[in-house]
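Next up is one chain by itself, shown in structure tokens, the form predicted alone.
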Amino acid sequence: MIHRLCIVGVGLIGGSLARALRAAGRVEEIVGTSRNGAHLQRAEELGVIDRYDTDIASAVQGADLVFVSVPLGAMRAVFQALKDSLADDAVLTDAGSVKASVVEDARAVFGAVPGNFVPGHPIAGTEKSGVEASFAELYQDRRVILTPVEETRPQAVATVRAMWEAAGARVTEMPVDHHDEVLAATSHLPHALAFTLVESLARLSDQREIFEYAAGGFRDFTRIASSDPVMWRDICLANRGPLLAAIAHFTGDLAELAELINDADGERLLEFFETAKRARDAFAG
């Protein structure tokens, strides 16, 4: 049971966690905090949080668990704001999509990674944002990756694991660097490609006609380009090393595809597509 949960950033991710824990009966009080009082007021009106405070230092006081769900570019400032108000026995965790940068921010602010800090990343979300888009089932049967470092206390990891499992998630652990490499390929690259395709087509002279006749495939592939641009700017910059490696690998494969089409090599082109289809069908299954 979490007696007081403080959520820094009550949007889709933080709001859905609040709803899930409340539905599971695993939290007594939820306090929300951010710089936007109007957003926090809306979260309170929706019953997602019990009360709010725009001052982070005040909001985290008395909390036994603090969940930080803000863009990566704001993570260090949040750590700085809560550093002196966090209870000694409180557990701190986050939802950042890039773990190396978050761990670096924690070290910069606290001097060392606190033993009660558990870096984490829920592999869940939609292209929508804001507390209005939050729902209790977001994490049901979805993966959450925890990336504890050497300083992280096992009891803190157990607390965060229990929180996510109460929300319906399947929790795994992996090293920080491995997490960032995997997510660069499976999440960050697809978002970068979706944004790039839409931006590229939008610059064509007949863009109105192109989008007018775009079919379901275009809509499906580019759905994630409706995601929060600020969040994805921060992710690309924070994970630029692994992401650039993933882009380089993909660029090579795209060049191979262009060569097959240019050579009218139907046999190898079919093999290329069949290999991709088998992999996608296995994943979907």
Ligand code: NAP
Second form
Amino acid sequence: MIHRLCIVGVGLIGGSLARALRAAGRVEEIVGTSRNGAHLQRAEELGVIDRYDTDIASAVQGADLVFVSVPLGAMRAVFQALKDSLADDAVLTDAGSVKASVVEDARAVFGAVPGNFVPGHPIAGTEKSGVEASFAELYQDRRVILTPVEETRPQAVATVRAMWEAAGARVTEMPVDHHDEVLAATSHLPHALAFTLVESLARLSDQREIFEYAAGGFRDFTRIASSDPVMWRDICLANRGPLLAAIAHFTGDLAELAELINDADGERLLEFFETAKRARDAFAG
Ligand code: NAP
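After the form predicted alone, can we look at the form predicted together with the named molecule?
Below: every chain and molecule of the assembly, starting with the one above.
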């Protein structure tokens, strides 16, 4: 049982965790904090949090568990704001989509990664943002990756694992760098491609006609380009190396496809699409 959970950033990710833990009956009190009192008031009206405080330092006082779910670019400032108010035995964790940058932020603010800090990342989300978009089932049967570092205390990892399992998630552990490489390929690259496709079509002079006739394929492929631009700017900047490597790899494959089309090589094109279809069907199945 969590006695007091403090959520820093009560948006889609933080709000959904609050709802899930409340639905599971695993938390006594939830305190919310972020920059904007109106957002927090809405979260309170929706019953997602019990009370709020726009002062992060006051909000984390007395919490046994603190969950930071703000954009990556705000992590360091949040750590700085809560640093002197965190109880000695409180466990701190986060939801940032890139782990090396968050670990680096923690190291910069605390001097070393605190033993009670457990870096984490729920592999769940939607293209929507804010507390209104949050829902209790978001983490049901979804994976959460924890990336404890050498300094992380096993007891803190166990606490965070139990929290996520109570929210319905399946928890795995992975080294920080491996997480960032895997997520660059499976999440950050697809988002970068979706944003680029929409941006590229929007720049064409006859874009109105293009969007008018765009059908299901376009809608399916580009849904994630409706995601929050601030969040995605921060992810791209925080995971530059692995994301650039994934983009370079993809660019090579796209060039190969262009060559097959240019050569009118139907046989190899069919092979290319059949291999992709088999992989996609296996994944979807
Ligand atoms: P969101 O819905 O936009 O929520 C972000 C929250 O952070 C808002 O409540 C915002 O409230 C607060 N915030 C922003 N800047 C802040 C600052 N400087 N200080 C304090 N609070 C601040 O975003 P989200 O989708 O929940 O994402 C949150 C984190 O989870 C990000 O790090 C993201 O990388 C990660 N994540 C997202 C997904 C996804 O699919 N969305 C999946 C996994 C992980 P105010 O405006 O009131 O400050």
